[in-house]
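Only one chain is shown below, in structure tokens, and it's the form predicted alone.
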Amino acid sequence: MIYLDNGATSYPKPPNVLSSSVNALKNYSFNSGRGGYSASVQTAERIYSVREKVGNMFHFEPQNVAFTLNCTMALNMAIKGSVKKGDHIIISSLEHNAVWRVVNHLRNTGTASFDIADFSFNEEETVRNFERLIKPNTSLIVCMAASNVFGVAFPIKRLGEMAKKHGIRFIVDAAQAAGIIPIDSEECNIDILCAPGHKCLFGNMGTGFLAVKNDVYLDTIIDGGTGSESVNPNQPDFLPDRLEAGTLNNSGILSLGAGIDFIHSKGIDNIYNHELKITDYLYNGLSQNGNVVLYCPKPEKYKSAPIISFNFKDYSSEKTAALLAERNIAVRSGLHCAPLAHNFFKTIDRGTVRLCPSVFTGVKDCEIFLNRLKKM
């Protein structure tokens, strides 16, 4: 199988991912921070390497990164846990559902109302679209940092520097970006960035993060118990008890820990590189088809994540995926779970089929997905 959907999760693992697996699940199947007897303790500081792990790669404090199911457990968490009645956030036009959900909830049930501020090719305007948007009650700017289907990225540094200006909380969506693109939380002014663990950063399903800066404060929106205060009637009020409540997924969380060792491996930059070359031989070999539509610019370094849409013919996004299927080629069509974005691009009646080359793509899988294309 030529596997281009790496966008939705990295296939296949790095061995070490693999391993760290196994070895998590023979050698560390304990309850952390649970007991006092030394397997229970081992597996406790275990947990803790993975969270200094993510915590130098973006320039958080080990004990505020907050293990999650996924990027959109992250998200609800950060957003719902941030908000107070009365409050206005802005969202950008490209945003997943992990965002546009949530905020659609919380207007629905009277919480906070919201904006949608649109994407620009040019950064200054992207920047002035969201900060044109603020009112006095804006509490909470959310944005991704590329979008999950057509890859563009957005300015989040110089966001992060609008919302510090105006005293406004910045979460950012990292779920197409950590582990390709670098993203320094104190560079970028980010209060609490958000995103899964098998994505870019190669670890398990079933994991993800978020972490905040030292000076951010979230309500809880799942209780429970933490092995800690367990007298207290309420949810501990320090990090990373607070925002964990119940079993952590240790081996989800230790292969976490293993995929960001293989990016150390190999370089993040060279990562970035790789998938970049790998993408711009894609897009050039799409952009000789007339059969093919493309519906953004050629990726640059640092302005896209390594994500191509397209279309071909007039056939439907579904079509044209399960006609490659066919020809055992792995890709994504549909909406993405994104509708904002495709109403941005003006493709919300078919959707894309979305291609996400990864580290471990080569060129000749880009030749067999292009001359098998061109024969359909």
Given for the second form:
Number of protein chains: 2
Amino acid sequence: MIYLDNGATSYPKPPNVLSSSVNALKNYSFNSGRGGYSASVQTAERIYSVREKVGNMFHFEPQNVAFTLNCTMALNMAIKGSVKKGDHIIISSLEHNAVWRVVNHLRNTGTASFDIADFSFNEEETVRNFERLIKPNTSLIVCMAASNVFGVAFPIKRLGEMAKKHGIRFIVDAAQAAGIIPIDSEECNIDILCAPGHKCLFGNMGTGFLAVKNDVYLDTIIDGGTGSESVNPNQPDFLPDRLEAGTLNNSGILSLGAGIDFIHSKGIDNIYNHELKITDYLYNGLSQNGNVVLYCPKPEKYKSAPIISFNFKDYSSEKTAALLAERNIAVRSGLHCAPLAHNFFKTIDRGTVRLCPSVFTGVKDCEIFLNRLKKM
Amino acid sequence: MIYLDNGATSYPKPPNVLSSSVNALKNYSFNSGRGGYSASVQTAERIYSVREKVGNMFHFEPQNVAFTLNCTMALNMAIKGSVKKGDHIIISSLEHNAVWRVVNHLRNTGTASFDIADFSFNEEETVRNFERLIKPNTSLIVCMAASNVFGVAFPIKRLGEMAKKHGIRFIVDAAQAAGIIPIDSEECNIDILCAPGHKCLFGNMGTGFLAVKNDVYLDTIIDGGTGSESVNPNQPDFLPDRLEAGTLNNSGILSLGAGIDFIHSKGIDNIYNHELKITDYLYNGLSQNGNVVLYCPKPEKYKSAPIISFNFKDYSSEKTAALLAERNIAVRSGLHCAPLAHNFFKTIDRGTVRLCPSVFTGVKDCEIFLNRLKKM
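The block above covers the form predicted alone; next, return the form predicted together with another copy of the chain.
All chains and molecules follow, beginning with the one already shown.
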């Protein structure tokens, strides 16, 4: 199988991720922070070491990194935990349903209203598009680092500066960027960063996190046992306990730590460069295929995540993906849970076929894919 | 290590759980329900087979089984998704913080009020204690199947009948029962069952589920991409998609399936009988130790989960657990995230030391534990 669906989850995982998972299943599957026996204490230390790795990578305090089931859960906790009745939110025109459905839910329940700021290939214009939507009650800006459909990146640093100037909390969905495009939350004035552990960070499925700045206080959407302040009828105020109720996915979290180790061993910049080289190759090949429609410029460093969307002949994106699947090529088709992005790029009727290589994708894979597509 | 903390998470896991996890990490770590390529389709089939296993075990439709990070997340989704403004909830006097903190949050936000019904060793009295708290606006009864601290079981079937008679939704937290005490949701009139995957069901940490009856509609607390109805600004109405936003913990879910296979291979009744034999042995041994205080009668079939709480000399429960940890015995001390239960049994000041054996605990382990305790 030639796997070009790393935007859904990365495959394969680096070898150290599997070995770390197995080690965790055998030796660190105890309830951390609840037991005083050495297996529990050692488990807690290992889990903490992953908080440090995530914290170091994105510039957060380790204890401010809270682990979740996935990025969606993290975004729900970040967004719903941030707003109070009457607040106004601004999101981008390319957001995933993990953001759009959340703000719709807040609107449906009469909690908050929202507006959508258009993406532009001109960074300053994108920032202006957000800024002009600010109202006196705007309390939150939520923006993805890069589109999961079209790859285009948002000017996170500029948006963060603008949000800070207006005293507005800034949440970034780094689902398709964390592990490829370097993100420094201090530099970018990010108040809360949400990311999956199983995409470009190479952890197992079932992992995600939100990382928050010291002065960010969140209401909780999940309450429960934390092994701390047990007589307190409310979630503790301190992190990560406040945001981590119930038992964690230990082996998943330790696999995420191994994924981050792998990224450091390769160098995040080398990974990004490799994937851009691959998307460059794919993009050129697709451009030469007269039956292909492309929607965005070629992915470029810091302007895009290594993701390409296209369509083929007059086929539905599903048909193209099915024909590719028959040819042992794994891609995703349809709306990729991001109808806003398809509305924006006028692909809502067909959806798109999405190509997401990883550091393990070679030029040879691209050749095979392009040849098989050519013969379709 | 003699591990008597299976109430936190079961250890060891059966061998087929580890092999199934590794197999899933290698072969079924694709995004199910999103891709049309064969690896994704096969993954979806495997995930569905675990819905069937859970559904069969507790008598739910497979598609009505939604997987979560843990039981706490499931309880939050079940409880918060059930209530509307002005509702009244009844919970038991032994509930875990995964329920108590949830209803407190609902009270704090002015959404719902709640009352606490006292447990009684007399089943009819327990039911009466719940029934007499019913008000015109009572919409929900939430009760654990068995106490995570003292092991005592609730008369779930009688409570379910009573709830049904009054047209009140009935949620059961089966955290310490699922996999040991047989639960038939039809027979017990359970509308929503919540359970962890990693305790008596032997799956990995990072797994849990809620299973709902066909006529149960829940508001969502987590919204996001489902790979279905992507243009819908709200979560789809159908299950499991409505309750499963974002990427699932595939290897965890498949490990849970393997855990259920293991239970069937042993026989749930044989497992329960074995664990009762072990708690019987432990209870008798503790009773003969003049320095031990016990709080409940000896665990008995269908009256208790195999859990014993005790204290030793005038030591804090933490001190006893620490001394046992030095002697390579793993137990948990303190409040076990269930202050209500400690208030009820008057152990709130000291907490308790908790013993939870599993099917893998032998009489020899008990002997060693009892001897080491005797010498302390």
